[in-house]
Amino acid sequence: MSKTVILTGLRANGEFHLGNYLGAILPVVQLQKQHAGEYQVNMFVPDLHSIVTPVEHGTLYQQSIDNLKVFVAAGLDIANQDTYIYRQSRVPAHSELAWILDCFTYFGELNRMTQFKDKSAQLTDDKTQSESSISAGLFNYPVLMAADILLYGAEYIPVGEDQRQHIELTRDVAIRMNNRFGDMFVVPHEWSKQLEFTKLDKGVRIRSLRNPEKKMSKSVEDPAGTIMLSDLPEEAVKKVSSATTDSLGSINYDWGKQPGVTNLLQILALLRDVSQNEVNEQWKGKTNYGELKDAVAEAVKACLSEIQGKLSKVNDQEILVKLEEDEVKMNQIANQTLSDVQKKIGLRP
């Protein structure tokens, strides 16, 4: 691969919600409208990450491709020729790599991702789950990724504070075993510049319209507090007009001490995509909470009704006819890497 290489995929195992959508997808395709022609973007369908906690298997294939169409319908250009779309599933290489990877990544740095005890906490508060049933491949979920970024060289991976971790661990390890094999893998970017890349001085993290100390997850363990992107405009209006402020009665933007307001204005200056500080200007020092609530209500309408307009037109057999065609090429590459890691390591002559 001759360019620059931006990887980025959202796990299957179930409908977008307004939070994937402006933390995750609108940003991959500003990327590909911004940097068109100058760098390749794989955005890959991480299907084997699904299945790391419970999901419904019925419906998991088909989940991947609606997912997909959510990205084509936000302005992703398929046809664009420095963009992939492909399975993880379907590309062997990743999970071999991934083994290959296990054995050079350490009990003791697995052991300290926050994802992997924030997710575990959440199955047993669910109570889908006894903590001996916590599979294996939710503690090892940031090893995959670590495979899915180095198969393809990738330098710029856009995702949420949450993954942070795992982009340092993919480093760690990329740098480990090319200080001992010479040189092997392409190290992705650290933190910093992931972040100077996408413009954003930190990840974007959309919270619970309900509890605004927590993100915004799946509507099965949080209906109220999460926006899906099938909900309909109505049903939007409502959850924001419950959103959970405080007793402050001053709009101000502070993590802190008014998280439910806070996460309200960011939601609006995501949407209006104006700066977080022009939007807080806006608002600093009113008292009206209602009318604020108001202003996000009729934003994420809006933004509802055209994504589900736009949705409704995308083609389904373009995405396939293009996943196959990615697929094959991906496969190529990836199968490369896997080679050359295998000879490194003394698996081929």
Second form
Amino acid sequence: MSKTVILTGLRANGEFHLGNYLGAILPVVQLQKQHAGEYQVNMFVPDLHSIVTPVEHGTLYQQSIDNLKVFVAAGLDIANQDTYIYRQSRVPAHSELAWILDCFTYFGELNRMTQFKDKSAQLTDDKTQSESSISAGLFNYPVLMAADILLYGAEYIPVGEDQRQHIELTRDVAIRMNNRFGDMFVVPHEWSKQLEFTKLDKGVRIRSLRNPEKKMSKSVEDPAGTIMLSDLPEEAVKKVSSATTDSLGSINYDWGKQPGVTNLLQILALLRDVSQNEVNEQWKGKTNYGELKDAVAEAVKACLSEIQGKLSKVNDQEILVKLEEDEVKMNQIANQTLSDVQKKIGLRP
Ligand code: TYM
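Shown: the form predicted alone; wanted: the form predicted in complex with tryptophanyl-5'AMP (TYM):
Every chain and every other molecule in the complex is listed next, the one we just looked at coming first.
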């Protein structure tokens, strides 16, 4: 019997930050460790998703390889037989299934996606693009993501909270097509089950250290609010030390009143791999914000030092060898699903 599939992807338009690591990379690495041999793990680079917004095309290819190296440095065991790494663009079935799904996804559904609204607003604000030059790719992004998931029958998709709507859309489209054509897709689990699987009470949304109302991201204007995995550990310590907090003078887990402090508590729990409740109880009511920052800084420093140390030992060649093998296998699986779908919707006899 085939194994349950855990799948996630991280775009290749730049280096990773702590939000990417805690939202998607670390959960997969932990699941792989906890359940070695039990699940199939697909960790891929959605390089076609990378080009929906302006990128450096000259470095895109190498960025994909570099990002795959970070997966390994972060602890992904690519020697594990049930673990696959691949680039989306090397498996053409992703694009073909996306087109089919596009024809069963409603314009209104895509128009409600908050990530599309946020990203297109950001591009127009940055003046990098006018409204009329926002790509159709950005609008269709969630459909390609649904294809990425449904081609492999993935049930668990560890992603940050910002991707929740896309997972829900994937489920809606899969259920709609299953109802119409008979069982054609494995439907990924609903969000609450996804959280349960990764032992979380709440989706991961790491905020900017400078502006905790905003998500930590590469595009946030203030780089001091974003910890990049490539930051020198000392540099990261400084960023944590100057994190925005509040003047209430008492530590409490409260996103509404104390988003800065709460963000630090969240980062600490995830990095230490202990429950949020445990960390909250340990710090509840304490008054010294400096101590909390020191604890977070130490955890961040240890994490970056470990990843960077390992990264210097991963080479392009081992990634390329594994990619070559895995992309052959992924094409087989994906083409099989695509061909079943084509039959069911009348494109093949
Ligand atoms: P991307 O590259 O924008 O983000 C990669 C992953 O990082 C998570 N993330 C965060 N998590 C917590 N806090 C943050 N501040 C933060 N910022 C980013 C994202 O939630 C994501 O998990 N659409 C996906 C890529 C994708 C994909 C897929 C994922 C394409 N196809 C299929 C899963 C399955 C994305 O957002 O990439």
